[in-house]
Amino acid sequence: MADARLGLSEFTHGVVNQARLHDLLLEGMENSVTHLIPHYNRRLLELEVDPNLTQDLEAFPITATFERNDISQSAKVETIKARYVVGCDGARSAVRKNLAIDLEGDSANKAWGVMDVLLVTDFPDIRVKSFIQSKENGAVMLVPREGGYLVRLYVELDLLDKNQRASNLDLNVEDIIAKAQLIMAPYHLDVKEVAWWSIYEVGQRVADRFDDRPVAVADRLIPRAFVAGDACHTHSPKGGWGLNTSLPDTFNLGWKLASVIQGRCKPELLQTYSSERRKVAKMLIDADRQMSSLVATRPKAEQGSPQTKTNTMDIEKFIARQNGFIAGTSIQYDPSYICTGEEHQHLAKGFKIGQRFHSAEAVRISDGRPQHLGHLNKADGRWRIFAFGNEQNPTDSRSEMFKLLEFLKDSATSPIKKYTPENSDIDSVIDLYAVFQQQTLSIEDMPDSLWPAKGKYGLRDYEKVFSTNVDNDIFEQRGIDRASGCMVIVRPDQHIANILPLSAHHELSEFFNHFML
């Protein structure tokens, strides 16, 4: 079967395990300019947030007490004072409990076993993501793992009694294997080795708030403590949905927290984390509830059919509908001062405001090289402005693009001029790119702002100006108005923040003035 995710992204769908992602992130941290290495072997004993200090942004209102459990410092207690805290400590989050944040929703009523195994089987679709529903014994979800041999099985176990925990069922991996063999019969499963296994409870719950602000007065307060990932949304462990939702939680919070700490943005920006990500968490919980119901329900007889047949079409249709959500490419944040400009959406119909920038290729003018524009959106805390030219020649001083570039370069109200620190590169805060329809432009004809001199040597940056690819036209692919052109403003987390006409100089300034310092 063709991958239903084709077209969601320039990348193909793949399976990457959490441990490998963890190693990649650790390696990236250690090789960064901070050479950051996490402190392990610590258990959080207590977390206090002083409400009298939270609105003093220079204060350290958070006190965290840890017990160190490493060999050299056995049972030593240490105390840390902090300006902010982010609890990414899982479904039984100590940070969440210390902040008195409640989980709302259904408690666990179903146990599932999950295992990564090497096996020999006569089941022909062992390398295809599959749902197997038996008539009497429950369901199995099968996910082929990377490498060609390893397979993950999610196995439906028994219903849980009220207040019963899966950890108290006294089940082991042999029980999961036996149940999988029962469900998969008459096919045979001969498990040779188990790489990892666990037993999960399935309950769908989401935190009533994602930060330390009381709901009743949230709009008037700056948050100082946050929860993210499984600490604020719990659900069944199928298909990597948890990781695919948890990483964007902290990607959303990370750039905002960094911008505030660095003094680039107003601290009110931190209020948008909870509102944006809690909506996504609720969508996740609703989707997971539907998924659990579909997969764990015994197949229904097709209407008018004398025989009972497995109704897997419902599952297939559901997954097709959810592909963009699971991949994160169709997540759309609600309108706010960092997601605005709906009245100009028609200028670039394929760049949905609030969704991630949907990459497409353009041709770099300096060397003729095709380049995916989405790959310019690096996770470095910078904002991006993509200016898509209209039918006027951009080198003509009467054109909208020429006037925009002059405004951004020289005007006192230009956000680039206003918010770039003195003696910093011109693109250090807001990174400007231009994409033109004309095919005969030369780099030397471009204004300096599109190939700026940077760094201590004043080297020219030749990678900011593009023309559309005749064979793969971004204007056509993303529905960009050729007659008008437009500006597409992209947030540091790669979501589209605003779309404006090329002539909207004042509106561009006002957009950034709302949250920048």
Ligand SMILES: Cc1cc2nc3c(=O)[nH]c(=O)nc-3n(C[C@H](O)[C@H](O)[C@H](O)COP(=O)(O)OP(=O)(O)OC[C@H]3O[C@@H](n4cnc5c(N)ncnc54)[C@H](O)[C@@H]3O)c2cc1C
Second form
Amino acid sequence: MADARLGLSEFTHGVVNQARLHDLLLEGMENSVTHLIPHYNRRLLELEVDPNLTQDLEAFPITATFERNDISQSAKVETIKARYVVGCDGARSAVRKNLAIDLEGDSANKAWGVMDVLLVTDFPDIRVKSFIQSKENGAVMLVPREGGYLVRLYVELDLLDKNQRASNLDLNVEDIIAKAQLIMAPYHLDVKEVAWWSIYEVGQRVADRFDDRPVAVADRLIPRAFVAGDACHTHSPKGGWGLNTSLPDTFNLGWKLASVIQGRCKPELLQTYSSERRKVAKMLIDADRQMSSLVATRPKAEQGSPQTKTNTMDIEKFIARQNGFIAGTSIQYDPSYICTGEEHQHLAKGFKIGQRFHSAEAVRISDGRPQHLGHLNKADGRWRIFAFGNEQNPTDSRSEMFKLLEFLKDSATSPIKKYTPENSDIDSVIDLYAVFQQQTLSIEDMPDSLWPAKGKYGLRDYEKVFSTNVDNDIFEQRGIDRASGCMVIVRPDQHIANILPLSAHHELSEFFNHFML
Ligand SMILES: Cc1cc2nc3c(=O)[nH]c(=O)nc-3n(C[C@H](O)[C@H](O)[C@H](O)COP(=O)(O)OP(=O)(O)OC[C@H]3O[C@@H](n4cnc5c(N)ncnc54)[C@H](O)[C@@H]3O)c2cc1C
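Can you swap the form predicted on its own for the form predicted in complex with the named molecule?
Below: every chain and molecule of the assembly, starting with the one above.
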């Protein structure tokens, strides 16, 4: 079956090995404005959050104690005082334990072997991501690795006893190979070289909360300590969803934390991390449970076979349904003050409120270049307003678009005027774009706010105005109402926050007033 639904995203669905991804992230951090390099060789021993200080935002309620484990500094203990802490410390998270956050769910663990191998085989689908369920010996998940030869096999081993750890099993790579051969018989696996292998266990569990607030009084408190990634959800490796769910946790939290620390947003915004991402984690665990039960029952060899329940078609259908979930593009956050405007969803049916901005192309009017609008949603902490014009000529002062631009530029209640610090570029907090249906517009006819002068030289930004590509029409593709147009407001994490009519000036102000400072 196709690996990804057509049109799910403008990017090709592919496999990126985690070591490479890790390198890319490190490189990105080092080349960022902060030139961030992780401090390695420190083990968190203890974390304390002083409940008497958590609601004083200037205070440092967190005390973290680390033990150095590099040779020169071995056993040296360091204490760090912090205003916030994010525990991304994996499935056995010390941060989670210190915050007394419980894991809910299935603790009946299963051991899995994993290996990256070079092999010779008569199994025909060796270059296709496959799931092989044997009659009696368990399952293998096969993922062809990049480069054309290397293959990753996830091999189902045994159930573990309560409190037994996979790392304590007396098994090695030879055992994993033997089990894989057993499962895949009558095909042959002749393993020539093992590049890497490991044995690990997984349970399907999700943390009862993703921050330090006690559930009963959560609404009244500002969270100061968070858990993200495997620290708050673990599941089986069948779907390849772990990292794909963990990274977006911190992508959701990162911009919120930055805006609160920089004094741009109200601290209550931090409460939305747990509510938004815990729902996704629960979906992940449910999907994993469904997948596990589908593959745990033997696929039907013959129609009507009494002992078996699952048809391989059911598995295919399930995977197809999960497509958008795995890619992250159909994750939808529940309605809240940062995901609102359902009553105007009909103005742009293809931009689902709460979901990621579904990119489509438009043509930049200053140079005629087609541009994916989704690529304008950079991960830089800024909000974005995409104003899609209606049928009126936007240069006509009676048009809705003209009035909106005037409002945004001049009104005291304009969120752009109100929340952009003095002496900062006009798009430094809220970045405005316009997309028109008309084909005959020129940049010099546009109001100043659509090609603002920026920076110390007052250079014009020519890259904010677009017209629809007649052969590849974004209004058509995303179901945008041609007669009315609309505003699509996009969060710094690329999720759609709100859809409003072009005339909804007051509602636009109210939306931002809810959380901005
Ligand atoms: C074999 C295997 C295959 C997988 N395949 C896939 C896949 O195909 N697709 C996918 O999406 N996901 C996959 N996953 C899941 C994925 O690896 C995890 O979901 C992801 O790594 C979680 O990231 P994380 O940052 O939350 O935690 P981790 O990657 O576990 O990182 C936690 C970090 O915290 C450090 N740490 C822990 N405790 C302390 C302490 N006390 N003090 C200091 N540091 C500490 C650890 O050393 C580690 O560096 C796989 C997992 C495994 C085990």
